[in-house]
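Okay, so here's just one chain, in structure tokens, the form predicted on its own.
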Amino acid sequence: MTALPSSFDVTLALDIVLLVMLLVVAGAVARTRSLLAAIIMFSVYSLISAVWLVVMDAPDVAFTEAVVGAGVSTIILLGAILLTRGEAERPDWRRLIAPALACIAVGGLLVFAAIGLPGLGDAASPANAYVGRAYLEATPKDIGMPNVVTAVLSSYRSFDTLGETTVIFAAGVGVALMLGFGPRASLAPPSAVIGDHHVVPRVAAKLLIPLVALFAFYVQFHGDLGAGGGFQAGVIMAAAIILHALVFGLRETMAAIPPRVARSLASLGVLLYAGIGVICMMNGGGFLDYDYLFPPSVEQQIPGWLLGDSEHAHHWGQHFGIMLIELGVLLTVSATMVTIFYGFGGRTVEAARQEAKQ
């Protein structure tokens, strides 16, 4: 058995076959017309873009692609599909010309930039010898979490992160606008009865659906010392909800949440975000500067014991801040998600309502 040549890198070979199979699966989705097949592979190139993230040792960013991009978006995705025809026209080839010049024009300025770019893992790299080594060195001074990505997006950036969470929620009222609030999106409660020839799939979602919600609190409470927060808490909170609706039913699913519900834990995450902000404030400090997240008579009476580092009570300020933060990150994203259902759920029901009438 002849050995491996010792230039032989197996990262880079694997890296090398996902990208093929990113190109093979990025070509197959521009070739069909159907749009089913369209968004199951959509969730395929997701998949394996998730296990390339975590080849390239970023596992927080894998975990959110995995839950969002083969997740929550394709079941969205196929809901929406129910209310349009199931294949795209055909174009005229002649119309496709300048948009792949382009695609060609810029995947190739890509190509040049990337070849200029640091080596992964390059210590000497800008990102790692100036911003990343502060954050490296800081952190644990500073915030006293063993999770460098989420102290940086949740302390250092969180006025960023509240951006992002702001934009999430607008996102929702957006969608729910267009699809209406109406009987559109709120459907009659559901009947006593309920068949029994969908036994086995309900039994399995009783079994599910609360390790789904288990694991989602898990990830949530979690961010500190590994990969997840409230992003990918909030979107594994809204599958089990969305799975609970696929399996027993849209109007089960309402009367247990009602999309008034939905809509209102959507904007108090927003607000239990920016309130942090304010209370900090409050009590001397700056916005979101969790150091000031309790009055200093407060902060002096707590034991640094308590979080394992009696030499900086202060980080119970900021452990406190990120946690309440990350918890109205996921009381956003879960309800926006939910939300979206809802609004392409109910118009789905209500435009086969209409055709069996007819």
Partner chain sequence: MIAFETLHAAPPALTAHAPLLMVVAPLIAACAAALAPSARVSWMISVTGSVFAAWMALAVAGEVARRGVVDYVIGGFAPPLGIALHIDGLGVMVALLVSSAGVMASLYSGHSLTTEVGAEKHTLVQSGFLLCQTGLLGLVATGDAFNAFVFLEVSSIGTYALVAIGEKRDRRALPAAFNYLIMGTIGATFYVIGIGFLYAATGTLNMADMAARLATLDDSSVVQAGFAFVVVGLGIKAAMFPLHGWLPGAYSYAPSLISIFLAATATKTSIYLMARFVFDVFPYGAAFGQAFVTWVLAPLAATGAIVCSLQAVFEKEIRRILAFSSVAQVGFILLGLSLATVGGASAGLFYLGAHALIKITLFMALGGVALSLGARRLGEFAGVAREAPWSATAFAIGAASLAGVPLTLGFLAKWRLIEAALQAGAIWVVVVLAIASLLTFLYVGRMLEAIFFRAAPAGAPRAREAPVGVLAPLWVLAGLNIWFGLDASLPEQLANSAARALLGAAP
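Here the structure is a predicted model, which means the values were calculated and not measured. Here the rigid core means the biggest group of C-alpha atoms that line up within 1.5 Å when the two forms are laid on top of each other. Numbering follows the first chain given and starts at 1. Compared with the form predicted together with the partner chain:
- A movement of the C-alpha atom of residue 271 falling short of 2 angstroms is seen between these two forms when the two forms are aligned on their rigid core.
- Core-superposed comparison between these two forms: CA of residue 105 displaced by 2 Å or more.
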Given for the second form:
Amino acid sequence: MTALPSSFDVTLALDIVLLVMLLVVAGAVARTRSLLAAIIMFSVYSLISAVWLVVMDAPDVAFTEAVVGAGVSTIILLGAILLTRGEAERPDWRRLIAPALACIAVGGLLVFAAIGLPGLGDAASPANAYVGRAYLEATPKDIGMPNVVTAVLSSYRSFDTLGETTVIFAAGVGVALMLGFGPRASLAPPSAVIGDHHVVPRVAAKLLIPLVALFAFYVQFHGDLGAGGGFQAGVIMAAAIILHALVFGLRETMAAIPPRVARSLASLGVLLYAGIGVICMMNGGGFLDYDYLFPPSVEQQIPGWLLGDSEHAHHWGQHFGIMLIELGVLLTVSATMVTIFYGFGGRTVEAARQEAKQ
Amino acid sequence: MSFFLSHFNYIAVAILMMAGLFVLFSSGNLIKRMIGLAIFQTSTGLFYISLAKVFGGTAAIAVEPGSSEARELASRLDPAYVAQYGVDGVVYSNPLPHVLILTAIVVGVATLAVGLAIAVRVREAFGSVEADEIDVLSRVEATQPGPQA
Amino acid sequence: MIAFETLHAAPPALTAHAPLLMVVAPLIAACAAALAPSARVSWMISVTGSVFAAWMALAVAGEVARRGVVDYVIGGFAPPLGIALHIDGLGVMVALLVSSAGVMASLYSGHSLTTEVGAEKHTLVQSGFLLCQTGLLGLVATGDAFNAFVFLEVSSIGTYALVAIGEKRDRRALPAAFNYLIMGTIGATFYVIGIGFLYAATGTLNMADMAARLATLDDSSVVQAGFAFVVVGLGIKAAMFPLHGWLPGAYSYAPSLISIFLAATATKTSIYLMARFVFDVFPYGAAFGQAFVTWVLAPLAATGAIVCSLQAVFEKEIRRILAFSSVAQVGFILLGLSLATVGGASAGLFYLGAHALIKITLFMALGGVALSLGARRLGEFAGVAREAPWSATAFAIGAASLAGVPLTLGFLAKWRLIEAALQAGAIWVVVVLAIASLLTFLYVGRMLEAIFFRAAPAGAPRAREAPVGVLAPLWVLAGLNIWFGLDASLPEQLANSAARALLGAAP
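In place of the form predicted on its own, output the structure of the form predicted together with the partner chain.
The next block holds the full complex; its first chain is the one shown before.
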């Protein structure tokens, strides 16, 4: 039986329209010389991808792409052009031949391979029929949470996620090494931009920041039911802190959360994650095997009715394990994002000062 | 469904990847190169997600079996199809590539941050972010003696 | 024969988790180093973490000697649903290499960082260095194709910035690091694309499972493209000619701690992963796999060995000579592997280990002297042997080993390659090896001539002998070059069991 859609349905129509939009935007990025325009278009590219990801039934990925691509990446890119230059030089057309040929060769290989792939939406393809399907079947029994993406991310493939958290930590270390040191004399609030008579942004920020932080916690704890989790929540939490810095000045924010503290929190997040793994190991399981999170003596204390019947067993170890490692992810991601912002932000102020001197 | 429609995603994604790679290779500006790299990486994610789509599927968040929502979702599809490819009466898209790409997106932003931080330092050390100008200055540097400790 | 079974003397409770602890110990140390209150404490954490990882690698070697293969399931879910570590004879060899290089580099870092990097950055540098170790060891240990990508990135992301901080001594470190980042990320992304195709064809990410399923599939364009992307992606990371453009800059301008560690390990782990894909995951014997090895891998390796040796001959800066030489030696290693016989693979892997030891010795000797001298070009090293005889002699031992002078490890490594090529009937490989070795003699001669036989010009800055903290690990390494040259039973044992594991031959 063919598993392909029989007709041209709405999903496919949306899919094609959004992909064509992405093609147009990517072409525009390639053409423009203005870096600001390129960054804005990259941001648009991320947003369109996020919409496309929702159409493709990947709300978790869409959420992350929107938060990261349109949010964090855009902020970092804008910070970088503030410190460098706004326009790219147009390369001589002769210098475009070799890159174009290389791209055509790689693209040709991709298309050659794509022709052999199963069609879009094929439920019987090896990719969808084997391990992917096994997760859908096993999650209720093994983990007992509705969001299978979260279950796979933080339990079945938790080692990947530990690596991912480590990558973020490494990026924080890298940016801090590059931009985090050196003179930072003038970290005054941007009073020239937002003076005392600009009360509205300050009041609005004071109201908004707690709300954004609250939303971050909602996203954090909603992850096992719907789209969300430590990574997205961490970025949103960092957004609250960045908003504080933008309105009240970097100096105020750095006084509240010094760069060293931010770096330490990032490393504590990874430690928490790895520590959970080690605890499971010391209780007799494998690394990150949350079923061994509680030592047997504690497990015996849990009243039988809390564990549920054998059909719908309640997986306390899995739930707490996932909650704790997601907390580690939240810590590392938010602290690293703040570290990165401090790096670029501190330089921005410095560069602006040097520019003013000249 | 025609072959072109069922493979349109892969071809479009291949072109998107090449657009990113072309921006990366053709531009001498370090910031623009990073934008190209980011587009290349994002598009790779789109490739994985295309693989994971299942016709008539829904996001991999378990629907209570037998609930009205589950019946609603099943009613749109051929019962034989649901029986063969569904889990507890609901057809889901494949969650595994989603997980992989979540990880890849995070790796992408980490790369972007480190790359741009280096680009900013390049600008501070060489006064430029154009690869050609930096090359010229580097060649001059090669003739200088090293710093004395 | 060395009995790895009992060598490590680790308690069984640790041995059971050794494959994992080998990866996680440097990770925990990296976090602790970032939290450390002072540079000194972070250095001690770095040494402790590296030594512990090496101990665990030794324990894994014991388990592999006993059982052949070690599998460690993570999270309590057996593959293909969960991620498992999978270490065989080949993995043990590379893990021992990486972790012992980590120990040597961390010992050395106590002195080198003080002059090369601002004091306020030491804790973060140690943290980044340990993260790099975590990534490389994770990459070696994992049995999951996508997990390998994650660890590839763990090892790379921090390293880009670590290369860039060489700017304090040479601002060319910055564009070099940027270039490294771009090429490294393209390589990693190609790898991900390749894994995507393989996943589309097999539906699994576990390498052993993937291999089993690929063996039952017909040759399709999807599998072939997956193969191509994986090999090109890892080829960039392994600095396979002509994808090596990032390497000379990254090795030359990085702080010496990073050059030392990268030169010994970074390309080697990528070669390891590539070998696992070419020989283990893909059904070897499939027409395209064999065609690739015969018509692409071997010619490129040969060209790389000759062209990059030539570049090294004409290079003016001493660290760039060594860097180009590294690319050329990658060609030697791949030539051995491309013979696709147990003898050839064993010789190639023996060369891989030998080259790691040689390059770590050379870069460390150079780093020790350059700490006080700050020299770059060959001419500036004139007469160094008189001011720093111990470092210069260690350098000379490493250089002799690189050139393949008898009684050194390098000689044995070259000899075994030639022997394997003759056995496989590949006379042209012998010719290539001879030409490249001749060129090696030339550039090694140029370096030694400048250091030993040229007098320093009057008024030139004078070198100082490296401190004891540098000389101790340096002379251990130089001594090993001679020791293994006389009695190579240990590396031979490792390389042979690695080659058997790789080609699936009976032990």
